[in-house]
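Take a look at this single chain in C-alpha cells; it is the form predicted alone.
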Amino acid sequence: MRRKGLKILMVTSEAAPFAKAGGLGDAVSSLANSLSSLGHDVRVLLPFYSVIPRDLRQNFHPLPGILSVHLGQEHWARLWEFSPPGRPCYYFIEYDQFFFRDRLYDGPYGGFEDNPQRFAFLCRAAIDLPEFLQWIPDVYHVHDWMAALVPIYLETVARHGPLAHTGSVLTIHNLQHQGYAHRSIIDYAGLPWELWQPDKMEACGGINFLKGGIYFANKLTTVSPTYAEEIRMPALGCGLEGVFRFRGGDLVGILNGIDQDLWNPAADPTLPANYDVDSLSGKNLCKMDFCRQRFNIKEAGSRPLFVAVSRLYSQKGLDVLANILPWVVETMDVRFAILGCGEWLLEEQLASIMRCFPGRIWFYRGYDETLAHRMIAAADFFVMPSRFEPCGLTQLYSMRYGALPIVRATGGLKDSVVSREQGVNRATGFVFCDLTHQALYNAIGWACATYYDCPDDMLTMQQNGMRRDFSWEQSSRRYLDCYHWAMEKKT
C-alpha cells in the first residue's frame, strides 16, 4: 500500500544557503529538497538573522498577521516566506532582540549569553506557528540541542490540543554541543518544573536542552550508523551514553547525502574546467590552475597534492596535521594547500608554516565557497584526521570529485570511505585507525607512495568513489520511515 504524502516541519537554527556554521545548514536543506522532490509538504522554520544575504532577503514575503509566540509570557513575531515552486517552504521568524547579530550563535568572548533564551523563542515559536498558517503537520523533524525543546513542548503543553497526534523526530548532528542552561529557562520556556528531573531535562543543578529532547522525541536519528553506536559509550557519549543505551531502541543513523546537482564536477561553474569519471583531463586543467595561481609555478608538475578544507578545531584534528607538516614536506615530495578558519593558535601555526615552506604549503585562513570547490578539484587526495566525525561531508565531495581522502576510522568517515586495503577494486580512499603524528604520517606516505608507484590503482580507486552515489534519495526514505514510526507512538 503507498503512503500517502506528509506534511513535515523542520524546525532549524541553520539552513543553507540562508545561514550556516556547518554541515548542520548544508543537511537540513538538502534533506529537505530531497523529501520535497518525493511528493511531500516540507516547510521549514529558522531564525531571520540579520546575516542573511541581502539577495536572498530579497525575495522574502511578508506573512499577514504577527505570530503569538506563548512563552512564559506571550511574545510576538513577523513571519516571512520563501516559497520557490517545486521546493520547500521556508519561513523566517523575525524578532530583532534574537537574531540582529553579525554571528548565529558566539561573538568574540564565546556562546551568546542569551542562547538558551533565544532557542527556546524559536521552539515554542515552531509550536505556535501551525494554528498560525492553519496547516497542522503530520511529523516535526528537529535538528541539534536549538530545536530540541520541540518533542519536550509536544508531550506536556501541547499534549492535548491540535498537535496531539504529531509525531516528533530528533536529528543529532554534533553531540558536542547540547544547550545547557540556568533551571530558571523552564519559567521562561512556559514549561512545568516537572522537567527539572536527572531522568527528564535535569543536568548538574541545571537544564540540558538536548537531554530533554533525546528522552522525550518519538525517534532519534544520528547522521551515520557508526556515530549511532559510538555515542552509546563513554568516550564519544558526551555524558548522554546512558541516555542512548535507555533509548537505544529508538535510535537511528543514517547517512548524510549531498547534493550531487550543486556538487558535480561535470557542470560546477566555479571550476576552470569540467571532467566526469569517464575523462578526468579537466581535473589535470583544475590543479595546474589551482598551483598557478597559489604556488606561483606555471606547471602542477608531478608532485601529488594534498588538501584540506575544514573548521579548524581540535575535532577535525588538523593539530595533528600541523604538527607533521614539515616532517611531511621535508620528507616526501608533496604539496599542501589548506582552507579553514576557527581555533587562532592553530591558524597561526599553519601561517607561519606556509612561510616557512613557500611553493610547498598554502594556507587561506577564513572561508570561501568558490575556493573550496577549486580546491577539491584540484586535490589528488584530501586529508580529514578528524578525532571524531558525526558524518562529515567532506569527504563525500572529494570522493565525487576525484580526490582520494584520507580520513579516520570514525563516525560517517568510517561508513562512507573504503580503504585501499580492502581491495583496489572496491577502494575509494585511505583509512587509518589512531590519531597519532605517525599514524597520520604513515597514512599520507601510503596515499604518496599510491601516487607514484601504482597510476593505475590511483585511477581506479578515483573512479570508483566518483561513481558511488552520495545523493539523498536513499537517506530520505529511511527518514520518511522514522517519520511513520514516530506518527505510529502518537496515534
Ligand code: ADP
Contents of the next structure:
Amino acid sequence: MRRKGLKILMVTSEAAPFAKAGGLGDAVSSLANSLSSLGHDVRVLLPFYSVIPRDLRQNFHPLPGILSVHLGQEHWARLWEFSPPGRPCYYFIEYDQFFFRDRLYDGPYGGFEDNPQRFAFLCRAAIDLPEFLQWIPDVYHVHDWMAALVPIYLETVARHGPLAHTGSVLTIHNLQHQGYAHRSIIDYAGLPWELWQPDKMEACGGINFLKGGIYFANKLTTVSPTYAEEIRMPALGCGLEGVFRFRGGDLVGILNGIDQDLWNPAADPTLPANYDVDSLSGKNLCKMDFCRQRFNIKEAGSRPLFVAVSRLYSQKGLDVLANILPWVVETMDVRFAILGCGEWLLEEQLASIMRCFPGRIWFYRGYDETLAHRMIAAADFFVMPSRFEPCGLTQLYSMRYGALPIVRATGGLKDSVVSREQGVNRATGFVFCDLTHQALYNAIGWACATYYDCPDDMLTMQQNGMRRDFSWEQSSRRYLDCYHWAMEKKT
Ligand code: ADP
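Given the form predicted alone above, what does the protein look like in the form predicted together with the ligand?
Shown next: the complete complex, the earlier chain at its head.
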C-alpha cells in the first residue's frame, strides 16, 4: 500500500550548515533532506542564532506577522524562512535575548544558565507555529532535550486543540545532556504542576526535560541499535535506564546515515585532489599535500598517518589517546594529526605533546570544517576510542574517504565498523573492547602492522569501507514507520 506524503515538523537546536556543534546538526539536516526527496513535506524549526553565517542569512526571508509564543507569559518573536525548491523548509525563530550569543550552548564558564528558558521558548514556539502558518503537521520529530518539551505540551496543554491528532517522535542523539532545571521552569513554560512527579518530569527535586519527553513522546528513537540496548542499563543509561525500560516497547535504534553529497571524495571541493574507490591515487596526493603543509615533509607514502577529528570531551576517549601518544610515537614509525577543541586541560596536554614531537604529532586546536575534510581524506587511519558513542558520524565519513577507523566496540561504532578479525573481505576497520591504555596501544599497533606488512589487505579494507552504503535511504524509511506508529497512537 502506498502511503501518502506526510507533513513533518522537526524541532531542533542545530541543523547544518546553519548552526552545528556536533553530529546532531549533520544528522537532522541530512535526514530532513532524505525525507523531503521521498516526497514528504518536511519543515524544520530552529533558533535564529547570531552565529549563523552571514552568507546563509542573506537568503532568509521574514514571514509576515509576529508569532505569539504562549509560555507562562506571552512572548512575541519574528520568524524567518529559508525554503529552497525541492528541499526542506527551514524556519528560524528570532529572539535576540536568547539567541544573540557567540556560541550555541555555553560560554567560558560552562552551559548558559538560562538554557532551560531558551529551549522552553523554542518548544513552545513549535507548538504555536502550526496555527500561525495554517499548516498542521501529522507528526513532530523532536531532537534531544532541547526539543523534549514539545511532546509534553502536546499531551497536556495542547491536547485538545488543532494538534490533538498530531503524533510525536523523540530522538535521543546523546543522553549525557538531559536538560536539568529548577522546578520554577514549569511556571515559566506555562505547563501544569502535575508534571512535577517522579514518573513525569521531576528528577532530584528539579525538572529533567528529557525524562519528561521520554515519558510523553509517542515513539522514541535513538541513533543506533546498540545504543538503544546500552541505555537500558545503568552503565550508559545516565540515570534514565529505568525510564527506558518502562518505555522499552516504543524505543527503536536507527543508525544515522550521512550526507553523501557533502561527504564525497570524488567531488569534494575542499580537497587538493579527488578520488574514488577504483582509483586511490588522489588520496595519496591529499596525504602528500597535508604532510607537506603540516609536518613540513615532502614524501607521503612511507609512514602511516593516524587522524582524529573530534570534540575534546571525555565521551570521545581522546584523553586515553593523549596519555599513550608519546609511547606510540617512540615505539612505532607513525604520524598523528589531531583536530579538536573542548576541555581546556586536554587541549593543553595535546598542545604540549605536539611541542615535544615536532614532525611526528600535529595538533590544531579549534573547529574547522574544511580542515576536517582534508584530514579525513589524507588519513590512513581514523582513531575514535569513545567511552560511549550513540552513533558517531566521523567513522562513517572516514570509511567513505578510505581511512580505516580504529574504534571501541560501543554504540554506533560497533554497529557500523566491521573489524579486521571478521575477515579481510568484509572488514572496514579495527575494533577493540576495553578503553585501557594497553588496548588502545595494541589496536594502533595492529593497524600499523597491517599498513607495513599487509598493504593488499589494507587496500581491500579501504575499498570495503568506500563501497558501503551510508545513505539515509534505509534509515529514513524506518523513521517513516516510526512516524506512522506515532500517528496511530493519536487517532
Ligand atoms: P558528536 O556529535 O558526538 O560530536 P559525531 O561523530 O556524530 O560526534 O559528529 C561530529 C561532527 O562534528 C562531524 O561532522 C565532525 O567532522 C565535526 N567535528 C567535530 N569536531 C570538529 C572540529 N574540531 N572541527 C571540525 N569539525 C568537527
